[in-house]
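Let's start with one chain on its own, the form predicted alone, as structure tokens.
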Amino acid sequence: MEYISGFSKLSKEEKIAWLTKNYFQNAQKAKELLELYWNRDKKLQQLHDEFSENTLSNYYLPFGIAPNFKINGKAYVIPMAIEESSVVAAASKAAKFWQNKGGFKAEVINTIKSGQVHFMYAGDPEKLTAFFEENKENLISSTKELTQNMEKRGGGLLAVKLQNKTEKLKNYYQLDCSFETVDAMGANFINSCLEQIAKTFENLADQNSYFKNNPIKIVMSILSNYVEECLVRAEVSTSIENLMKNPVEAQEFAERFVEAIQIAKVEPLRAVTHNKGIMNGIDAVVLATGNDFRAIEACAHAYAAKDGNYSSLTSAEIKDGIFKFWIEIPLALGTVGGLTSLHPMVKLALEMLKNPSAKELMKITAVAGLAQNFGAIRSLVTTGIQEGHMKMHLMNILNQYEATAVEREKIVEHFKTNVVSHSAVLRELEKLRK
């Protein structure tokens, strides 16, 4: 293994010529691949260059399209980055299902975001309380400058807490802070208020005579990624009579919906692999507008778990001959700042969108996760999710085994009434190749 020292410093034909050298058997091929991911227009590049440290090359993904979708009586076209098979397919399905059946109705049910300064505090809890209460006006006021622009648009810090957290490990405090950050997902205006409150709460108690002899250390500052007063709700319902022609066949699937959302209610084996879809078509749309997955994830997750049981994160049921399916989720989505302002894929996908604000962003975003999650529950509960999955697959086997387009044609063709799989599709290619 090879190590080097000042690897930041040195030109991207540098970095790339050390790599390849030391970790490649084929250094030249190793070279070409990643130059061959280049951007052209050389501009273009050092802006990919710049979102990121120790950059060689680009890393592509599928930029697609699910059409058809209504929501909230508009008409939408929805951009999806993903590489997976049949994500973008199944949510342009479920758009085209409930497209004459009223649609998608979504509304965004609050936009509050937190961060916290967490501190270790060993002295009298009622003399912090005190000297709290005392003092959080020049917490507040101390971010002034910090807040202006945003509260010009509508947002700022809205409220200071101070949390005893002493139950759950000894000493340890927190001034759990909430904000409104409108169109921005917020994250470096939050930490810079945090930051600047808790500079302000420890100056503060500096200059206090029992706070010297019982110090506040500070620990951190940050958000949390646990939004879980940024919610949006997202449903479909309907008629059970109009979900499939023959009514009997339309009360046994309602049924059998019911019955599966049900089950990831309560099983949390199945609970992971449910949500797990549902954010396949979250994280596509995610991605596409520039915004952060990973905090999406890690949030959605920590939700599903709120009530100390990891479970689904929609919910379906039938009242009254309605069968009503939905999903409430949150969601801190933002439209300007960072990305959005920067990648020109994301600029483009935000037009495509009739460049939203964040609220609509959330709703738009919820329910491409609750279109996926339908299309993979009907087709579990009617045909099996293998089917469709595994004609969407096809494609990625015969680029595997390098398939000629004569190949692929006839293959295609036998699979349109075969069942697929890898071992099937190798079979006809060497019945074909013989």
Contents of the next structure:
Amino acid sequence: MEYISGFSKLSKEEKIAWLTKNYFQNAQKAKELLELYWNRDKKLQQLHDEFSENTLSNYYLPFGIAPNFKINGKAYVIPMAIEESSVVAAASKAAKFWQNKGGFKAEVINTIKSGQVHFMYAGDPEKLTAFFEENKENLISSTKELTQNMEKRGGGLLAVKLQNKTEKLKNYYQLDCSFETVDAMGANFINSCLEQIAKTFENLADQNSYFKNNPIKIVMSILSNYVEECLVRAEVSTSIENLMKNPVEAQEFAERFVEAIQIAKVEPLRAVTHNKGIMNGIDAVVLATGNDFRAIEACAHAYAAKDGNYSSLTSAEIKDGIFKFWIEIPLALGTVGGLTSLHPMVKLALEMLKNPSAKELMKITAVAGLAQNFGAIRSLVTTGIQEGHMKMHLMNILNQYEATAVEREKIVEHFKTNVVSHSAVLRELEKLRK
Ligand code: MEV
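Mind giving me the form predicted together with ligand MEV, seeing as the form predicted alone was just shown?
Full assembly next; the chain just shown is listed first.
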């Protein structure tokens, strides 16, 4: 294996030449593939190159839409960037199902985010508390320059609290700061404020004789992606007889559905897969709208475990003949800043959502997760997941075996009435090719 220094300083062509020469058997073929995925529009390509470092090419994901979503009485088409077959289809199907049953209702419960200055201090805790209380206003006012624009938009630094964490770790304290970042995801804003607060705190301590001998040692200042107070709830409900034409089947379906959710509530082996299905819908919208899916994922799973046991993010009940299904999930999303004004496809996605506020996007995204989970559970407790899944996967299998247009047409027709499996598709292909 080859090592290299100064790689980032090479031109894109030089980087590709080095990589393909050293790591590929057929350097020319690898180079051609990387170049095939370049955009013809040089300016657009440069824009994408500059999103990250050492960019050699682009990596495509399908960009689709799930139409017919009714959310709080309004019609939406939801943009989704995802590679997994059947996710968009399941979302669209769920949207259609609920469209004439009142649609989805969604509300934002809160939008507060937080960040912490983590520090170590071995001195008297009471002295620290007194010092903090004395200087709290100074800490806040030292961020004025950073917060003034955010304040104009209705956000800002909301509060700074001193937290004693020494029971968890010797000498460990935090300045726990809460923020409202309005339509921005706010990571840069929060981190800049925290670093300023940390600097001010250290400087003030430096001027104090007690803290000179008992120093406050800042370890780090960073936002928390655990945004349990940036919370949204989405819900669907209808009378049981509305769920299906046959009332006995409808009752049975509703009961099985609720049991499936109860299982995911108590059994982590199921809950992880259950929540993964929810995140199929959520991540697809998060990606399409240029948001940070790693932050959303990390937070969602921590929230799912907030009661000490990893559990379902969705809930369901039957009460007085009404079937109700809902999700409550923290989502730190932005519709300004970050990629939102830079990535042309993100701009397009936001425009089709009528340029939503961050709160509106939280509702739409939670609905996409709930719809996805509805689709998955409905399949799981009725036909099983594979029927729909393999139908959608059929194209991938045909592509894998380089099926011609005629072969595709014949095979798609065949599997309209037959069960799809990898081996069954291969058998049909072989039959045609004989
Ligand atoms: C597959 O990507 C997602 C499902 O496994 C979710 C679930 O089991 O609920 C179908």
